[in-house]
Structure formats: structure tokens, C-alpha cells
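Given next, in C-alpha cells, is a single chain: the form predicted alone.
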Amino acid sequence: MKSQIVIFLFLTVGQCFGQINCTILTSQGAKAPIQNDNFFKALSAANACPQNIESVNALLDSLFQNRKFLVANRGRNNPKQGSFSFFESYAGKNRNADADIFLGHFTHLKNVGGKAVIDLDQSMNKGQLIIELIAWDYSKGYYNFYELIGQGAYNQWFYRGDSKDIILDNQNIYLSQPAQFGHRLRCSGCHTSGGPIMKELAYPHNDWWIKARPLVFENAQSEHVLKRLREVDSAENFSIQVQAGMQKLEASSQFQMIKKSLSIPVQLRPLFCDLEINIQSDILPIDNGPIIQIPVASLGGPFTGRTPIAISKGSYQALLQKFGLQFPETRHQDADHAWLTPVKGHSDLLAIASLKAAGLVDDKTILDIYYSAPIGTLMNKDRCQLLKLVPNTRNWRPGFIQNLKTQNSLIAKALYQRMTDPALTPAAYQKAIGDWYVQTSRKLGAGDLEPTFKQLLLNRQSVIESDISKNPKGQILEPGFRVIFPVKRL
């Protein structure tokens, strides 16, 4: 009887933690080198390898402060497939926003007695992604990336690489045709800046669980999911942590050294092109009232800095009908919040601020380049192509201006005039933006909405067609997994 108890206890521990002596492998199958992040340290000190999210929580909860967050992968109003993603953060016990570890895992529908139940998707199917995780490395000064992958009989932890690998993987984006990507790690496809991401970074976090508007479910939930729902935190707090993580990476001297080792055109790329996106929308759900508030960043870019512009919901919904928009898996014409629009990523803006701090650009140059493209365009290919005219020297502006002078394209001529016009000061730009804002508010308020609506649709499509969506290892909008925008009805 005693031997049976011992065997039972051994099997129970094995099911929870998997292999004894936790070994983290590289993508090539070798033992991973020692990393100086809190996750690697905890895993290396563990008596056994955690095989699922619950055993990861058991390992880390005693050491760090855990927060859990939830997003609906197929859209807030389409929960019937049971597809949700939990994201979790771990910070030191005496800290609030400065998380050192971020991880994600997923749900699926499980047949329980003939009934579909939402459960954690933590199976050992060969090749299945169980957990993806990033952790701050205190020696490197940037992030390490890990994955837990199903092997059939057990799950295996892999160290995939770090923020430096991502920067090197993506150094040719927009500078080579056809698009060329490195092959160091899959994470390069989404985490293009090398740090944490959250696409719906700005309130109201359209498809996320927020305290004021929890997500809804069409299916029952397993005890594992219910336990997490009792602990789930509001997405505003995840946004704070993600932004702090992005800022920590951008402020790292070691990470800046990596970026400074790249060519000047690559360093300037976040100004000419868009490497990451965020998503903004009307703050209130579409069912609340007759007015829609359009975020100005979707109309004029990140440097407009004005309050939202009000339009008639009826006029907006008429355009949804006219252009035949509908979510592909439901009858809904639009997302939970109206005017869901991609905008320039927060990490790009942090990178531009670093370029200014390093003396590579000033306010006039930033505004000259950004507004050389038609206002309101995202992923503007013509402006991005001008990056190839940038000389690979720190004092790049004189040579760039001369190169612009030799070009026949309209955008090159426009930028040449801007950069050589001393009257176009930052103050002059702000006055022009103010005038544009007044005129645009009047036009949209009067119901002249269709040209602006068309630009919204073009901006959505531009993300899908851009180089950042061509990486075979992963794409920023996660097609097939995330359903974010309505599309034209088939």
C-alpha cells in the first residue's frame, strides 16, 4: 500500500511539472546558455520543469506579483468559438508597474459530456504553442524570449533569442525588395521593436476585459478558466505595464548601442516608415448615443494632439452599409467601438524621441518628414521609399537634401521644399495643424464623411499589405487567430 502511494505521488508531480531537471533548449536543440532574467533563474532553480500555465504560476507566484488580463481573439461580440487569450505580468513584490516578465496563453472549446466548455488550451500536442513569454535580462539590458511547445508526451521550454536578435531579424524591413527577414526567432514577426506589445494600447481597449465593461461568454467555463476570471485585472493596468516595459527597453543604454551599430537609414526608419501599430477607436461603445468621437490620431497622425472630432452615428452607419462591411463570423457591421483604426505604434514614437535626444533629428525635421506624405495616411509607401536616399553618415541631412533635389517624385519635391524652407518652423506647423483641425471638424460635423471613411479603410488595408505583415514566421495583426476589423461582405 505504501509503495502505491509513493507511485501515485510521483505520477502526480510528473503530470504537474513534467521532466525532472528542467532543461531549456535553443531552437537548434542545444542546451540554452545561462540567461540573467528572473524567469530563467526561477526555472533553473526549480526541482522540475513546469508543464503548463498553472505550474508556471505555482513557480512564480511565491516570488513575484502576478496580474492577469484577458482579450477576445475573435472580437468582443463574437465569443461563441471560445477563443480568448490570457496575458499575465510578473513584477517584484515592492513594485507596481515595472513588470519584468510578460506571458500569454490561450483558451479553446472542450467537449465535456457533449457540452462545449471554454478551457485553457494546455495540451501536449506536438508543435503546439502552450505559453509565450518574455523576460527582462538584467545583464543584457533587454528582453529574452521563451516558448513552451508541446512534444506529444510532454512540453518543452525553448529559449528563442532576445531583443537584439529581433532587431537584427528586422533590419532590412522596407530597405530591401522583396522584403527580407532574418530567421532567428518567430517572435520577430509581431514584436518588431524587441519589447512587449499591446495593440489596443489606448483606452477603451476594444476587445479587452476592462472593469467598466467585462467581456461576455456564450459557453460555460471550466474551473481553471473560472478561477482566472475571478482574478482578471482591467486592461488599463496592462497598458500601463506594457508602456513601462517599452520605455525601459528604449531607455536601456545597451539596447541603444545595438541600434546605433546599425546604419543611419535603419536608425531613422521609425520616422519615415511604420514598424509597429496600435489601434484606437471611439471611447464609448457604438450603442451609446447618437454621436461618435473620432480619435484625431486616425485623421492626422500622432503629432496633431487635439481632442476627438464628433460625427453623426447615423452617417457613419450609412457608410458601413454602403461599403458592405461586416465581421466575417457574425452579422455585426462593426466592432464594439466605432472607427476602429490602426495608428502609428507607441514604440515608433519612443524611437523617434530617442533619435531627437541623440541629435539625429530635431522637431522641424520630424515634422518635415512626417507631413511630406498626405495627412492621415498610414504605411505611406512613397515616404518610406525616401529612406533609401538617406546617406549612411551621422550628418545625414545635407546629403539627403541633395539627393531629394535630384528626384522627380512629388513627395521628394515636397519634402525638399519643406526641409529648405526656414519659415516652416515647428510653430508654423502647429498653426497649420490647428487650422486643419478646425476645417476637418466643420467638414465632418456637416456630414461630409465619405472621403475620410475611405481613408480609414485604406489605412486598415495598408497594414495587411505592408512589409511588417509579410514575415512568414508571424504577422502583427495575427490573421486567422485575431479578428479585429470588419471586412467587405462576401
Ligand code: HEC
Second form
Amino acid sequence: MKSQIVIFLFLTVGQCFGQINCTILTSQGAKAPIQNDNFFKALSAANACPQNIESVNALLDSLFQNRKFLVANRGRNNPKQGSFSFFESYAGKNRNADADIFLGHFTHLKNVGGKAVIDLDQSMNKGQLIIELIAWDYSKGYYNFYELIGQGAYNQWFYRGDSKDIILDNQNIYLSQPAQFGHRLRCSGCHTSGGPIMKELAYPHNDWWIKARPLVFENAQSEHVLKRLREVDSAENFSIQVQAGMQKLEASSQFQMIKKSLSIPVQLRPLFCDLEINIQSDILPIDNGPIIQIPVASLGGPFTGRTPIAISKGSYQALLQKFGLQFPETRHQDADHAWLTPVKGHSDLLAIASLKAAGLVDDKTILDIYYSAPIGTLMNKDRCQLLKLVPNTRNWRPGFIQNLKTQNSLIAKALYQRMTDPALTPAAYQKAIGDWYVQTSRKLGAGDLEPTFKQLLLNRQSVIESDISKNPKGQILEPGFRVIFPVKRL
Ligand code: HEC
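What would the structure be for the form predicted in complex with the ligand, given that what you showed me was the form predicted alone?
Full assembly next; the chain just shown is listed first.
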């Protein structure tokens, strides 16, 4: 009898809230227009509106290949709050690297009989973010962005917008003071370039679960979490899929058309400025051996292309001590891997490659502009400011060089020199980088580490202070949610 009542109630609630047809809403509350992505199609065809991650899995598992990945939000060595993010992908059955659908959901601690247990955070609280999802739209040639949001008694799917909306939201970044952001969708705050992101894109993916170094827990896990942990995949595979997803977006002619509809300064922006960042580090965990390997992109930027530079762990740790670094929630002085460093975003580099393919820049121009800022700096404001001198014409170089000539700043003078020096060829840059690498390896190897270490701290700070971290809707480093870098002990 009792079970009949329960079933009856369940059906009534289900019918009220969209079991008959699953309505996806826009942010304005209207019915979302039909989208040509595999998630929208699956949802439209389903006879029940998925209300949580398990029902999304049930809906999509039969159609596509699922993979699950895990990151420790507050740092690998700080699991006690039970805060993890699961990211999942769905790819066509024979196209493993090419995911059509990405989604994310989160864990929290739940009180089970007086014991804190890590559980999936799928509660229906009003306004609660339950699932976020990105799906490739085959007609548009770019991504759609969705969210499942708690409404108290049920959960509602929203279509928030697409890669085009993000590009439009972000078109004024660095080009207006104070920073101006569009309001189309909150996803623009962090998915700055309109596609998937993964901060720790490069191996060893510091705070992620990788096969060579699974994550650790301080609390028991619910059945739902345990089931996922048995299936969790190594973050290298997520990195492959995210990179392929960025590449697919960049290679899409429709996406390129949107970017080409914007001004030439906006198009050149990923070269002068940093729109997205990634995070790199030593390959091996910090407790492994007496040597630390510094990723060269941290010291010389993305065009350096050299192997990491080895330094002594002792002198590195002395600097952690000297500068009083510590994680805010633990006693750890450093992350799981040493020299955790922000670097120029992979999506910016893909965008620069497209600029080159479109004939807007050549190798010399790329290197002239990139290296006009002091080597090893990130988020360099002076170089980014020079974007204002770029005339809005495809043949922008002559006018830009003329404009540089009228400027008094050191960087403008230096860049003028570079761009008008025919002897400064890409080959000459390679030679200079080679010499720089030898000198830097020698200097750091001999223990002269402090200036480089200070630059690392400045670069971390530069991300937090940069315009891309000023969008009130969200910041790439996700302060308050992710704990990534150690900070100065108070
Ligand atoms: C506060 C920053 C922030 C905002 C705002 C944000 N995301 Fe993300 N999202 C991230 C980060 C960062 C990752 C990757 C995980 C990492 O690097 O730690 C991510 C990952 C994802 C993923 C997994 C695929 C991928 O890109 O790695 C999906 C799906 C996703 N986000 C959807 C959304 C949607 C949809 C919105 C808007 C409704 C949104 N996100 C808004 C920061 C954000």
C-alpha cells in the first residue's frame, strides 16, 4: 500500500515537471530554440527529463562512449572537505579523441549517521548548479552551453548560449578600461575562447586523478562515488579530448567567420595579450628525488621549445621557506608538483596559428611581438596595450609600425626596432633562444634561483590581477572553489 502511494506521488511530480517532454529553457525563461547537438537531440527524444547525473549517464551511455575524470578542487593534498569535480566526456563510439559532449558535476560531504561521507552533490536546492554541459553543434560548427539548475522540487535544464555568444561577451577584454564584459552567459567568464578548457592541460595535471598517481581521500565515499571511482580514467585522456575540442572549434569555418567579423585588433589579441592560461609544473611529485625540473614555458614562454631545466630541490625549498609560502587550508608549503606555473593558454596558441594561416601574421611578426615583453613575464600589460596602436585593416603592419614610431614607451621603441630589423629573422630568434637557454640552465643549475622564483610568484599574481579575472560572472582560477597555489603565510 505504502509503496503504491510512493509510486503515485513520483509519477505526479514527474508529469508536472517535464517527464512528458523535456523542455529546455533559455536564461530569459522561454523555450530554447532547437539545437543541432547530440545532447539536445537525446534530451528531446527522451521520454523523461534527466534530473541528475545518473539519469544523464543512463540516457547517453547507450548512444556514446563515456569517460570520467576527477580533480581535487582544493588541491590533491587537501581532500578533507570532500570537494572534487567529476568531468565526463561522450564521444562517438569510434572517435575516442573527439568528444561531442563534455559535462561536469561536483561532490560534497554528506552527513551519514554522524560520519562525513563524500557524495555526489546533486541536491535540488533552489539555484544549485547540478550539471554543466557543453555540446558540439553540427549546424553551427561550434559549442552550445547548458546547465541543470535546482528549482527546489525539481531540476531545470537551461540552454545558456554558444561559443559565438562567448566571443561577443569577451570582445572588449583588454580593449576598454575598465574591463567591460558582455552579459550573455556566465560561462564566458572562464571559457574565454568559447570552447572547453582544462587549466592543468599538460602532464602531470597536478591536482587531477592520473593512473600514475591516483587521488587520495580522507573521508569514506558513498556508493555513487565509489562506482564512479572504479571507472575513473586518467587525466591524460581528458587533456587529449579537451585539446581536440579546442582544435575542432578553431578549425571550424563558421567559428572563424565569427572571429573575422570582429576588428583586426580583436583578432590579434591572443598574440599581444593572454586570454586564457594553462598551468604546468615539474613532471614528478615534489617528494620524488633531489632534483626539480622547471617547465621552460614558465621561463621563456611558449615559443621556447626546450626540455625542462633541472635545479636542486634544496634551493627551491629554501625559497619556499624564505618567501613564507603555504596553502591557506593546510600546512603544505607547496603543491603536489613543484614549480606550479601559469603559462600562456593553449587556445591562444591555436588562435595565433590561425592568424598565421590566414596571413595576418608571419613567424617573424609573432616572435617580434611576443618577445617585445621581458622574457618570462605573463599577462604583460605594456605589450597588451600596444594593441591599441593596431589599425583596423588586414594590412595592419605598416600602420602599426608608423604608430609605434610616435610612442615614447620603452616597449614601443623596442618593438619598432625589432619589426624594422630585417636581420632579426625567425632563425636569429632560434639562435638567441638557444643561447638564452644555455645561460639560464647554467645560472639556475648553479643555484641562482631567486629572481626566477620571484617572477613565478609575480606571474601567479598577474593572472589574479589581469582583466580576464575581472568578469564578475567567474574567473579562470575559480577563487573560493579551487585552491591552486600556495600563498604568502600571514
Ligand atoms: C568560474 C570559472 C568557470 C565558469 C564561469 C564556467 N566554467 Fe566550465 N570549467 C571551468 C574550468 C576551470 C574547467 C576545467 C577544469 C579545470 O581546469 O580545473 C571547466 C570545465 C567545464 C566542462 C568540462 C569540459 C571542459 O571544458 O573542460 C564543462 C562541460 C563546463 N565547464 C561547462 C560550463 C558551462 C556550461 C558554463 C556556463 C553555464 C561554465 N562551464 C562556466 C571554469 C568555469
